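For reference, the chain that follows is the form predicted on its own, supplied as structure tokens.
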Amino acid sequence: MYDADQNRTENRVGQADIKIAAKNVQVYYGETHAIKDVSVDIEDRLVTAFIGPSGCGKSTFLRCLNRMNDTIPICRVEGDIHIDNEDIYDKRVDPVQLRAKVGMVFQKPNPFPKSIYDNVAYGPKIHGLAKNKSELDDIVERALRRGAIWDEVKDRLDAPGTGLSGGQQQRLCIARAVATEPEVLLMDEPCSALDPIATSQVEELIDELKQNYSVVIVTHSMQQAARVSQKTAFFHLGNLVEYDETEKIFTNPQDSRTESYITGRIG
């Protein structure tokens, strides 16, 4: 089983910047024990991929990182998760403010039924990030540029976001997520509903985003994990089995279950 404490010692030697530190995390849905004693350190300004068979817990664990599981009445989370040494489950932490710091992009593009401009401006408005319209315009443009969609939409910002193609909608959702200047960006299978060309565009964007954010991506595609991530975590039956540099996970896994998944014998 993956040993986070040993990894922490190695990281201290290598002076890696730890953005998210999870220790002994358990997640229950009623009586079902969905996540079992997961400990992991996620580094800053890298892409970390969560892989594993369907139902293995990777999306459940991802949703712990911005307290999205709080919205499920039967869900209970135990253990410690710190972002920048702050306990995100401390009762004094406002989940709404946390989600401004930890943005999320979902599997299916979900633009609001508003204009392209208002989709991106929504978060900065509710969090009071702009003093006036000019500042808001700048934030919207910057976010759309970071979402690699500005050139395609700059002349039709008043058009509905729902009128864009699937790939454009997903890049709009990424722009919406980064508009609040988050430090962490969570992506739950962001390309599974996209065609190969749109997938390639989003993957290029993910590679650029790691310059400014810690990116954590859940993907069912091992090829995608190999292309976009620097670190990979393999989940199986609610356990974190192995976590290491992506190249090592795919070429020299230490656990037989990881090897079985990579080679297609389980999954």
Second form
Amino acid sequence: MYDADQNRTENRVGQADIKIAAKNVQVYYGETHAIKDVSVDIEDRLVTAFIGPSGCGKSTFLRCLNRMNDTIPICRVEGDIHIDNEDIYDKRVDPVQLRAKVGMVFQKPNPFPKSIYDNVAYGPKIHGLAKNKSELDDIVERALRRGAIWDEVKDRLDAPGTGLSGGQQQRLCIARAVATEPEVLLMDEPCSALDPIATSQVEELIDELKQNYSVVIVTHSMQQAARVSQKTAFFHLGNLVEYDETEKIFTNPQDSRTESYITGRIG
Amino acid sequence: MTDATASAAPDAAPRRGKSIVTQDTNTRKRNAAEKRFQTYGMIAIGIGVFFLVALTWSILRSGLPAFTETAVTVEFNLSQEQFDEAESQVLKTAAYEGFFVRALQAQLNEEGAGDVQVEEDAVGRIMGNVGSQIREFYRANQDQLGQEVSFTVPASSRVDRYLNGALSREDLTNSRFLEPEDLDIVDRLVDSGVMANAFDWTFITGTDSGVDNPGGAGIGASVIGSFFMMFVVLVLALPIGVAASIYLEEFAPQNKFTDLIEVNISNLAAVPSIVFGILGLAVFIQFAHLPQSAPLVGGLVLTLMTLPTIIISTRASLKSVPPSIRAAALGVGASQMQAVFHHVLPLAAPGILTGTIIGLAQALGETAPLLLIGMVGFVARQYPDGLASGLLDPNSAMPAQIYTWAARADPAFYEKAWGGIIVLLVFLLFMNALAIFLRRKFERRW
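Next block, the form predicted together with its partner chain, ref. the form predicted on its own:
First the chain shown before, then all remaining chains and molecules of the complex.
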């Protein structure tokens, strides 16, 4: 991990800033210790991938970053998670404001059973981002363009979002997430329900999104992690085993467990 | 262990190379069991359909006559002098009865049935107290004096039943209400078209009548009573039930206390309705001193009964909204309340509406608690003239009215009770159809 910092300064031009700093994070589901002492620094404007076998805690950790775990009564989070040097588990933090700043895209496309327009406009509406209808129209168009789905849906914004194909639905969900102008975008296996063509469309999109956002993506596909991410974290049994430049993780892993996983011996 | 392997081996071996065209014993047994089970199912459905048909048939057969009445229509012309003369007599109604008999006779002569001689006693038996009806009309509408007026006078319930075939001449041998000779007159009246069977609007719009006048009894007032009760139930039970369910389902922490509440709600749904009735009597009438027999109190009691139904169905429909919708709303920064009100509730609405309507339909047919709080009010004269009087004045409700009629001695009231059941069932069918319509219309769309 500390090597990673050095590598970064060597490999990258310019100074990347730390967007999310997690220190000694523990997560418990009742008696189960799901995340064990995870510390990780996530940088702004690049894609960080979380990989690891099922049940290793990567999704759980991701959900800590926008406090979605709050909705699970038995879940308890300890440790520090700072976004822009603010503790997100501070008592004064309203999770609603946090989630406006840290958007999320889920594993299964979950558009609201409303029109495409309303799907995207909902977030900006409840956060008061638009003063009038034409501003809202602009926001919706911008978000759909950034979600790389504008051309496909611009003629049928009144059609239900649930009527789109799976890949389109997922891009709609991404558009919905970026419509609220978040700074971090969390993606929980966004392509697991998609076919290869839709997957590559979403991956291209992720690559573009990193220009504006810090993107954190959980994925089961190591190829995907290799394709889209600049940094990769490998989780195993609730531990963060290794966190480094993606290239390094896949070519020269430091930990034997990482090596076993990426070569397909565990997982 | 050796036994097991020994017995397994010969079983497994013959399977190989066996024809699939001939059925083996095992398959034959399975197929027979399947056929048997299907037969049981069809028998069960057959029994159900048989009872449904029998029930419908008997309801229609017994109830439909309640919607029609036999009446005599007489063209009548009363002059001012006749009116004054009648009013000056001691037996005023008898005088009017005389006028009626003469008019009827005149009409019979006109229709070519002049051989029938009607006399006052027979008219009294066939049509009841005609004189007072005519007198009341002219006293209220003196401007009609000297004009042609068409009077429709209902025949007695026995004549009704004679014409429906429910009463035979032999039944009348010792009756003081109707004599066999009267039936000859009735036959001639029917033949000449003076007496006819017509739809009885009084039964739909009218109020309850005295025990000796089944022909004048109507279910209208109790329909209004039921309507006001349902109004109270809807206004109270829907918001309370939905609010309670949303809190329990979406916000409440999972602990011993909420578990206890949940168990109690499920139990309340199974509490016999008469228990709610006596509770309502104790709390609303004896303690809170709300007026007896008022639809308000009936509505409150039925609200208590309907609440568990609404809460259970609302929670079920909230539960059936996929959690991904909630996650999506929270993910874009909606508060929990926004997630519920903007996304979950609209999706759960058809289920909530269906549950509410079914709860209301149940409440509409409920009788036992109404008896305990005295909702068998005798509303013979008038309809409530507003919201307050509708809620607070004594009234009856449809099922209670049916119960009252069924308990009366005159068999004509028994017929009315069946007729009332038809009206009640029409309302219930309408509500269920509405529930189905709403469910179809707002079908889940995700």
